[in-house]
Every structure is written in C-alpha cells, then in structure tokens.
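Here you get one chain, nothing else, as structure tokens; it is the form predicted alone.
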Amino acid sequence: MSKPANVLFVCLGNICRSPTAEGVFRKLVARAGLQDQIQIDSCGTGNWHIGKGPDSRSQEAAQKRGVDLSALKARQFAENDLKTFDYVVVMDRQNLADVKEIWRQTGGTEPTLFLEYGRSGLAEVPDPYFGGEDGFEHVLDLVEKAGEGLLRDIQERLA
C-alpha cells in the first residue's frame, strides 16, 4: 500500500451505526495488518450526542463479537471532513443527502452509501435505536459484510 487511506463513517447521531461500523472496520483493518496505513473515524450529522459514548446496546452487541466501542466518543460531521477523508461512507439516504448538500458547496471527497460495498442487496443500514436487540445484531451483520468490501476496495485502489 503506497499511501494511507482515511475512512469516515457517518450516521445521524454517531451513537449506534457509525461507531459500530468504525469499531468493526478497525477490527477488520487490524486483522489485515493495515492499522498503520488506514485511519478510521466516525461522526453524526446531528449534534445531540457530541462527546457521548456509543449506545449501550450497540456496545453490548459489538462486544459479543469481540469489538470494543467503549473508547469512542460522538462528534458532529464537519465541512472539513470532506477534505480530510478519502472515503466518506454514510449509513442511509437521508444522511447522505445532508452530507452531499455540503459536498456540492465545498467539494472534496464525494460521500457514498456504505452498503454499496457490501453486496447485501440493501441500500441503507437501518437505525436500530428505537427497535429491539435484534436490530443491533442486524447492523453488525451488515457493517461486517460492507466493511470487508470496503477494505477490499481500499486494498485494490492503493495497491
């Protein structure tokens, strides 16, 4: 790999989907031995949870799969993220529309839907916040599959 890649995962509040994706992707990147070459972060388009840790249900579900989210803290998406990150991957269409509006005005990295990398047949990672525990497991299944696809894409582009 020639140069590092910077990856940003984006959802609404940065307490369920995007920190889960960040944690899962960190594990995939470490397993591939590329943690020194791929920088990873997550954020939300909303500002309600800035500075807070991920939802306890997200943390519990991730922990069952060996993914520790406890050190992560929510932050809000910033215009500069489009210039800092090589990949800006968003969990759903509404947040993609919000981030693309900023991208149209400022340029930088064009945001994409995360599940485009997963070949799951779905376009969006559903928000598990108002559902039951199975929603958090479903999110993990989706982000693991999409994360593997994203990692393959990064490895191919930077090989």
Contents of the next structure:
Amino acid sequence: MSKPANVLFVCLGNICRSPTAEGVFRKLVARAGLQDQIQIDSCGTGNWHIGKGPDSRSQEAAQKRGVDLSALKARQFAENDLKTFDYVVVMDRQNLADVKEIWRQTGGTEPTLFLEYGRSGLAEVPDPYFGGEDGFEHVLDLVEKAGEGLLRDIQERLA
Ligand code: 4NP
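Could you present the same protein in the form predicted in complex with 4-nitrophenyl phosphate, rather than the form predicted alone shown above?
All chains and molecules follow, beginning with the one already shown.
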C-alpha cells in the first residue's frame, strides 16, 4: 500500500456502535499488518457522551471477542472531519442525513453507510442502546463483516 488511509466511524452517541466498529476494525487492520498505514477514529453526531468511555455492555460483548474498547473516549463529529478522513462511514440513515447536511455545505469526503461494505443485506447497524444484550452481539456480527469488506476495499484502492 503506497498511501495512508484515514477511516472515521460515526454513530449517534459514540458509546455503542462506532466505538465497537473502531475496536473491531483496529484488530482487523493490525492482523493485516497495516496499522501504520490506516488511521482509525470514531465519533458521534450527538454531544451527550463527550469524554465518556464506551457503554459497559458494548465493552463486555467486545471483550468476549478479544476486542478491548476500554481506552476509547467519545467525541462529537466536527465539520473538519470531512477534510481529515478519506472514509467517513456511518451506522444508520439518520447519521447519514445528519453528516450529509454538513457535507453539502462544506464538501470533503462524502459519508457512506458502513454496511455497504458488509454484504449482510442490511443497510443500518441497529442502535442497541435501549435494547437487550443480543443487540450488542448483533452489532459485533455486523461490524466484523463490514469491517472485512472495508479493509478489502482500502487494500484494493491503495494497492
Ligand atoms: P450509539 O448508541 O449511537 O451506537 O453510541 C447510542 C448511545 C446513546 C444514545 C443513543 C444512541 N443516547 O440517546 O444517549
């Protein structure tokens, strides 16, 4: 790979889905030996959880699959992210609408739905925040699959 790639995962709160995606993708990238070429971050469109760590249910579910989310801290999406990141991948259609509204005004990287890389037949990663334990497992299943697809896409584009 000749050029670095910067990837930003976006959800609403940055305490469930996007930190899970960040942690899972970090692991996939490290396994491929590409951690020096691919920069990874996550954020939320909302501001409620700024500075907080991921939801304990997300951390526990991820830990069971060998993914440690404990060092992550929530931050809010910023306009400048569309200039900084080459891939801005969002979890659901509301995230897409919110980030696209900014993108239409500022340009930069066009946001896309993360699951477009996942071939799961789903368009959105469902928000697990108000649901039960199985929602967190489902998030992991979806982001693992989409993460593999995204990594393949980056490897092909930058090869
Ligand atoms: P996330 O989940 O967007 O996957 O981080 C949520 C976390 C918190 C809230 C909503 C969604 N909330 O309303 O506080």
